[in-house]
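As a starting point, one isolated chain is supplied in structure tokens, in the form predicted on its own.
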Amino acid sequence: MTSDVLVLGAGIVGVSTALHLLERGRSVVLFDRAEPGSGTSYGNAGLIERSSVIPYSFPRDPMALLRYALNGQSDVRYSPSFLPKAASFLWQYWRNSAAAPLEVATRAMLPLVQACIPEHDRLVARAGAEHLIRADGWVALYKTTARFNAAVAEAGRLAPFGLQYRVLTPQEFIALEPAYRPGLSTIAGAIHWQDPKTVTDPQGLVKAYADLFAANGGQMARGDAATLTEIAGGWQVTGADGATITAREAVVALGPQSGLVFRKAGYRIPLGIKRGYHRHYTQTDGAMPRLSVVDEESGYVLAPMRQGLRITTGIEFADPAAPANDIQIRRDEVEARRLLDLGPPVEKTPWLGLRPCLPDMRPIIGPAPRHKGLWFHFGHAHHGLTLGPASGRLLSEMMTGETPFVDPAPYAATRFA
């Protein structure tokens, strides 16, 4: 099998710019070892976040800090013996949280963001995906006076952004959703985001798009990345049937799994991995709550799936390889427990999935420095699904030698080198 282009990874950054490397007349081979959209995009809460503008920073407050090193949070845990190892990551990840470097980061990101539903809009179309989209926002939760008051300030703040939003008393937010307690007294109020859309299947998204790619000539084949061979004129991979791929152009979109070809080729590129959960629960009384909604202080998401109200985790530090525990679960089913009625889990143990992440919180679109025909597209943190589209149409346009829709210069690898 022969290409213009081998893309590694079918996740939804993978099998985004597969899609709009197809419209712009490139063959293409979509290579993974598992089926679309089975990896990371499996995991996610279902956010298309619109409303993100700030990237998810480093705590500096010293007094998160010490909460956060007690490990007694729900929204971020640690293992202590991959602290060590996780160092210089977390220390850069820290420096780039500061207010400089983070404004920085939020400029560079916002064209992505802004664009995210235009570009999931046009793909779910053309996919047939209407189905699996709503269109009405998510919630965040607040449970304390102080907390709430300053994200309502915060909110005020971003008005620059142009975002929607409308903030609620905890009676508005019941008659917004009232398959949440009746008279709940455990919040202070909430902040409905109007500007997001949801996803209730988002592997099933991805493979609604895979599809489309398949319908319209793309090829898919599947193997071991870590194959991946430079040889003359292009790049060769080998199918687990044994046969081999060869294209011109290889894209890494492997995500977490991006270092297996990165490292091999010589880069050193600081990704860093944030391990999260996530689990399905049945509703006791039959009625599924209408919108994703955020426990902010505690630090998870309730969001309305296909398969039932699953419960997304907040960031575990461990060793990727490292065994799944279901810690962070149980503290978020204790909390969510607080605000409605949750039936028995649906899975026996919780899924574990990896976040690919970069310490300057944003992600590598663009060429590999050293190596022709070699293209870098991974490290989108919690924003794969949000930005997968988005970011994918910006690397075909500057593979196919199109004038990109916004400047690649602040996600290239060489900030790195």
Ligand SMILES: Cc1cc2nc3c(=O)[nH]c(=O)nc-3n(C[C@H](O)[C@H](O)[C@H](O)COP(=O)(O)OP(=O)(O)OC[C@H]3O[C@@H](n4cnc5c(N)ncnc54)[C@H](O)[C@@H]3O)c2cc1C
The other form holds:
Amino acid sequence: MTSDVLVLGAGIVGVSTALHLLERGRSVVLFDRAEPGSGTSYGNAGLIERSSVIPYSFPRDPMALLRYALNGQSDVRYSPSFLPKAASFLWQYWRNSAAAPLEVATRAMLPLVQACIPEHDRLVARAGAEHLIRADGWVALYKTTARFNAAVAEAGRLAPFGLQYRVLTPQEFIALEPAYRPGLSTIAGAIHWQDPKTVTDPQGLVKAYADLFAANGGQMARGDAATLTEIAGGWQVTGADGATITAREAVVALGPQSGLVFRKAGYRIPLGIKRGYHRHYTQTDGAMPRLSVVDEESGYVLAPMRQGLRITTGIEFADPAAPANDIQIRRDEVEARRLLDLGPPVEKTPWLGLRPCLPDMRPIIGPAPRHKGLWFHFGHAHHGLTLGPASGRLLSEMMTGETPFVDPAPYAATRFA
Ligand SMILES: Cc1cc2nc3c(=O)[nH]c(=O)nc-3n(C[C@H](O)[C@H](O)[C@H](O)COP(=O)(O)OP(=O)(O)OC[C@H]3O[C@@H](n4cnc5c(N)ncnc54)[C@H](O)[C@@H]3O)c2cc1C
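If the one shown is the form predicted on its own, what is the structure of the form predicted together with this ligand?
Everything in the complex follows now, all chains and molecules, and the chain you saw is the first one.
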């Protein structure tokens, strides 16, 4: 098999890139060890997060740091034995979360965030995947008046970004979402963010995009990306069937596993991993909420999905290869049961996913600095589902010599090389 481009990784980032390259007349092979969307893209909360204009930063407030250090919270927990290994990443992340660099990261990410809905809309329409998309935003829920008031003030400070939102009293929230317990003493208020869209089956969406790719002449192949080698005039991998696949250019879109290629090629890129979990719960008729709700004080999401009501957890810093620890999902389940009637869990054990994160809160999108024809496309962290299509457009414009719709400079790999 020979093609112009070999895209390694069929998550939301790789599939979107492959589609954009195909649209620009390139022959493309999409290469993965498993079926499309079975990595991190399988299990996210399904938010196409148009309202997340400030990147997810490391807390700087000493009281918050102390709370996290005590390790009793559900939104972020850590495995003490992993901290020494994560120290360098955490230090860089903490430094980049100061006001000035956070402002730089916000400005850098904004054009991609602004493009997330139109870029998904276009692919959704082409893929006929409208049935997987809801266009009614998501709700941030607050359980204490202090946190609610602070959040309303913070939302006001985001006015320059022109986001659409509605502040809701507990009664207004219940009117919107009757599946939650009425007469609550547990809800102080809510903010309904109206610009975002949500996906009821994130892997289903990746598969729909992959089907569109295949229907338009894109080729798919299975195998291990660790077989990637540089050859005269291009790149080569070996498929699971032993066949050789060659291409002039290769894109590394392996999400959390991207290190297996860039490390071998000699790049020292501080790709960190934030682990996260999900589990589905069977809801009876009438008990399934309509909207995705984020319990902002406990840091989990309740997302109505095809498989049931999906609880997705916050962050766990632990060795990516360590066994799953269900403590966060158990804590979140207790909190969620206070808010609504939660049915029995669908799965025996929670799903574990790995968010690929860079410490300056932006992905790498662009050429590998010292290897001709090798391109890097990873590190989309908390917002890979959101950003995949916009980011895929940007990389394919760079690869085909078009004028990029966004200045690619902030995403260059050279910032670490
Ligand atoms: C709990 C949780 C909730 C989240 N919620 C949201 C959300 O609501 N909104 C949002 O925008 N983002 C969310 N995210 C983040 C989002 O899911 C990720 O940023 C995104 O899925 C990353 O996509 P990717 O294509 O880079 O990686 P992946 O989806 O992991 O794709 C990488 C691909 O590479 C393949 N691969 C790996 N190693 C090899 C190999 N050796 N050979 C061949 N193939 C290989 C894998 O099989 C996989 O298909 C969430 C993440 C988690 C964990």
